[in-house]
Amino acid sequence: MSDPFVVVGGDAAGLSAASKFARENPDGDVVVFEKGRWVSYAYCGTPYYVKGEVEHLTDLLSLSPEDAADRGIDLRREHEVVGVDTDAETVTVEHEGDRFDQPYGDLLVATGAHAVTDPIPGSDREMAFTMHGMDSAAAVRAALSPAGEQWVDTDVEYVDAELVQQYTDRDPPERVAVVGGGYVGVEMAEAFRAHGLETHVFQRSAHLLPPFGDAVCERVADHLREQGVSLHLNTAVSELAGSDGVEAVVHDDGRVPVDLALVGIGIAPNTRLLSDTPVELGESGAVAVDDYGRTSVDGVYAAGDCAEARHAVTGESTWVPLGLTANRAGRAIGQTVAGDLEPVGDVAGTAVVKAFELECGRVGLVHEDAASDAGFDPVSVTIDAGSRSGYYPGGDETTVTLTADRDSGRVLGGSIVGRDRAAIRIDTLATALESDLTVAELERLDLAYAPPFSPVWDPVLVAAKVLRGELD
């Protein structure tokens, strides 16, 4: 028999590529290597578990061993791969102390990405967290309930009962800080103050989720204020202090006091395990693959967050750790691998966001000096327009910044923000974007109206329409 189709890593990407390839080759054989407990869960929805919207942490499964079983896939959980052998063609496992290795035909690494803490002294006392993984989820939700009273489900086998059992002891806080004000560091001053929690919310930079522009970040930043968050912007955090745990937040202007840090400062791939081999990273830190997830090394392959991706509108390599960016490269690879070619698609950065009611979204070139950067001539405009016909109830305004290219008048990127279903119209913008469509090309594109849904021209027409104007 010939060796199996090995992945390490059991999550979107991983499990995305096991459960193609068995689907498309029901006689090979897929082990997947999993160091941790948890498989194939939907991490972008542990701040709302946190919030007590999602009401049990097993809900965030999206497939359980024994489904994986089921396809097929030999799935084996607290094994972790410590090395890769890319001549031999053998990867090293450790489990429960043993050490033994795994021959592979192909090699997929999806090992996925980690929380960055430094370099913020304090880090690492109780009561300071990151949002990376599930055990963090259920730590943190722990911590807020009420000494004695547990908000966890212990009885799930998945779940680290004595992380939980060491917060639920504990009297819950009533200041918390969330250190960034990215995705992770917005969704949970939501989270927090759904708790009733007084909430702080350092930013180094001048504004809340950089990515999304201007336009967003000010609304998002009035929004946060009006909700009762305490926004700390220009301010670089240098210690989480404090003797038994956390008691405050140091910075360059004084100190805050606090009972639990949050800290949300980003994330990096985790390649650390082909640092040995001769595969190739990327400018990022993440693995260089072509457009099949291939590597530098024949038979080797990576997806996820610890692998690059091509833009969709520069075409070069970039970094974009992002769910769907890594179950529609795990599924391609898989399917590649199996035996029919399958590329793992382009990245145009497509991100939405919730911020208590304002939903915001964004894609491509937003910001004119990155569009600069990359070799074009940029053009923005911003624009507010009603959701919906203005004489039928539920429309709010919606705010829309779209950039183009001068010369070619291609549309580069653009941003949205509002309270009524702003966020899912960042999609016509991917459109857009993945098919190289003009600014008059996108404005004569003939999108659903009817007074609940749309105006007679939705704000994303709207946008194109000023911007065309700018352009002639």
Contents of the next structure:
2 protein chains.
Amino acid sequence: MSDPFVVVGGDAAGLSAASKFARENPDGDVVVFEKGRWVSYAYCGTPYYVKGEVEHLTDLLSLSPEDAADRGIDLRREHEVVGVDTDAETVTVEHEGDRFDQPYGDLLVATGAHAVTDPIPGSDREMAFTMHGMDSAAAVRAALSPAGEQWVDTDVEYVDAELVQQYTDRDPPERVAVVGGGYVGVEMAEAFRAHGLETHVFQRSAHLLPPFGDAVCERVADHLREQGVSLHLNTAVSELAGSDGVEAVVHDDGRVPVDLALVGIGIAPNTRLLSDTPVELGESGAVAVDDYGRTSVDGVYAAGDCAEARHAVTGESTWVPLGLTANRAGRAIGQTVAGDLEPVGDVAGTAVVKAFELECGRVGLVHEDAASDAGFDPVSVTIDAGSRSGYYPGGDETTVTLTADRDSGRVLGGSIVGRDRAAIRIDTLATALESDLTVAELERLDLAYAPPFSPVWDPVLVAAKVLRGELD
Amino acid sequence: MSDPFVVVGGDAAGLSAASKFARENPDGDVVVFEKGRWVSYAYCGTPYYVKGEVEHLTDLLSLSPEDAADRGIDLRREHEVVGVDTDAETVTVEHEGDRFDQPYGDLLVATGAHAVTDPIPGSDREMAFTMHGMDSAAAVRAALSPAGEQWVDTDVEYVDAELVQQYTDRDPPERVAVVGGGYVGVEMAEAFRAHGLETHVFQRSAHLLPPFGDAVCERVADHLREQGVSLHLNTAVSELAGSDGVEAVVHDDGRVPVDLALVGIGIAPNTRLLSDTPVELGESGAVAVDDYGRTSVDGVYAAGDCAEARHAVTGESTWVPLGLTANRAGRAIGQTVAGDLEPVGDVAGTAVVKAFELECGRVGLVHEDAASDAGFDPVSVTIDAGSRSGYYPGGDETTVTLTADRDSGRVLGGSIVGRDRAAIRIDTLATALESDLTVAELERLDLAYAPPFSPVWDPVLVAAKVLRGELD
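Next, report the structure of the form predicted together with another copy of the chain; the form predicted on its own has already been given.
So here's everything in the complex, that chain up top.
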């Protein structure tokens, strides 16, 4: 009997791979080692759990351990893989103090990423949190609950009941700090404001959501201020100060008293497991893979937030840790390991985020600088256009940035922001970009028009029209 | 001095062409002859005017005669072109009983289409209407107003005040019939129900909105019934009976008493003007044109609802009279006539429609029959998928039909229906289809994911995944 397909990490990439493998190859064995108790949870949903729009933490689970067993997956939770020997083709696993070696036929490293807090002293205080993982989400929600009120259901076996109780017993905060103005920062600002808290967002650079480009950033900043958020831009946080918990955010020009701090300044790939192996990392520090998710070592794959992927525009290897990428790559690798070669697919850097009532999207190379760095001669325009026919109620001004290469006319990237069906429109650009369309081809697309949904010229077409004028 | 660019018809295609020409060639002359009083109005908005969501008829105007003059367009309303002599290169124009010949350098025929009522006797009665044109919209809205209440503003010079007064003075209907279950029929059913009227929709075939495919049709039918609409499917109307106005819809199996009937059974291109010319029509009966909107006669162009266009999937000439097509073709022809050759662009048959709370979209070849007729070997699937992450509130089941060619795997068409951001998602398919993507390529697109807007696998990706399983 051959050795099993071993998967390290029981989240999106890992369980997608295991599920697909088990379905394609019902006679094969697949073992998933997950170091924690939670598996297959929707990380992107955690801000909405803290906000209160999602009632139970377990609502965020997409696959229960029982479901996994039904699919023929040997899922071992609280099993941490602590070593990989690519010569012997074994992994070393720790479980409840014991340690054993598990041989593998093929190996998928799907170890994910972790939240970075490094440059900020005090991030380990009580009432200082990151938002990476279900335990964090439970802790933050417990911290917001009035003392003694049980907002987090600790009956569920996955929940770290001790951590939850610790925060349930504390008085709730009145003033909170969000350190970092990326996705998590913007989503958590919305969550905190929904609880009526005085909310401060600190961002080192001049812009929130930097990958979305200036036009989106500016509308989001204005909107957050309208929603009562205090923005501290161009402000580097030097410390989370306090004695019993967090009491103030210290920055270059002063200090802001707060009772809770959420640090969302970035994530880094979990690759330590591979440090003593010949598996090569890419420039980003994530695992380098080919079009099929294969690493530099035969029989070893990597997928999800710990792995790189090829960028649809630049053709270069890049690190864009997002949910679809993880699911898709995992699924493809499961199929490949089962014997049917399947590419993991390129990434276009497509991302969307809700900022209170604003919908934001971005794809490809938005900034002219990024496009220049990739060897293009970029031209970029930003336009405003209605989301519906002007006479039809409920529309909103939609701001589109579109960037193209001057020589070839090829669409390189874009962004979009508005209140009315703005985010989902980025899919048009993602499709155009992955199809290597030129601006002229984009301008001539036969897109949807009906007064309740879109004006005759969709905002994306308006941007293409204006950009084409710049290119001619 | 050379002869002017003459445009026949002052709506979307005609005025887009004239505007673009005037901008590109400020020294050139452009004359637009429009037989009516209204110019450049949003036909697609008229149901929402009747419904009451759009307050003034003039809100539907996208370009006033004054705006046209400011753009350097010589716009002549109430000037009907009654003849074309392509040898002499002149058109014959009637205005207030006078008749004159106007020489042209280039000629654009943008005469639009008209509502068909032919097979239904009684369509000329009082309280029987079509919805083609602003005068019809004004009349229907006046007919709905309580006797003596002035819902339609007759101060505006464009309005046919006599017609409006005639219907304002009448008692309003309590029971209305919509004959025809296409776009107009579905939109007008919504408008009538908004006024609390007993509403009957008669459709000759088994399905509403036939071009959208069975899955959309079925959900729309269920939804209309939920909204209190009486559907009469497979029911051919033989007459609108009555003495003073409409009193009943007569069909094969009986009669339904109503006080008003709206006939929306189709439109036909206005091409009579060309009947004595060598300008060739296509199989559809609309004017045949090439990739630049040129007809079979030098210097004569056609665009908008009277002209054909090339289909992006079949490559064949087809007649899809919709708003964007008209605007885009007009604009391209304006540029071409100004000396800068510009293609009018293919049509993908993209269409979206709102049916009460449902959003519907379609593109390309949805029906397997249509795909077979075009020489493909079609495979089609229909799936249901969430519009948002399952745990995030406000989502709706989204139904996607996707059709592809078995041999090549090429995406041929699709449809979509749901309450939450469904319609605009058709643009992803339109872009994919115009880029000749295969189902495998579609499945690997990096589309947007964030819990409030889309699940990890967008419904379009789910459909691609399932269809690919059928193709393998």
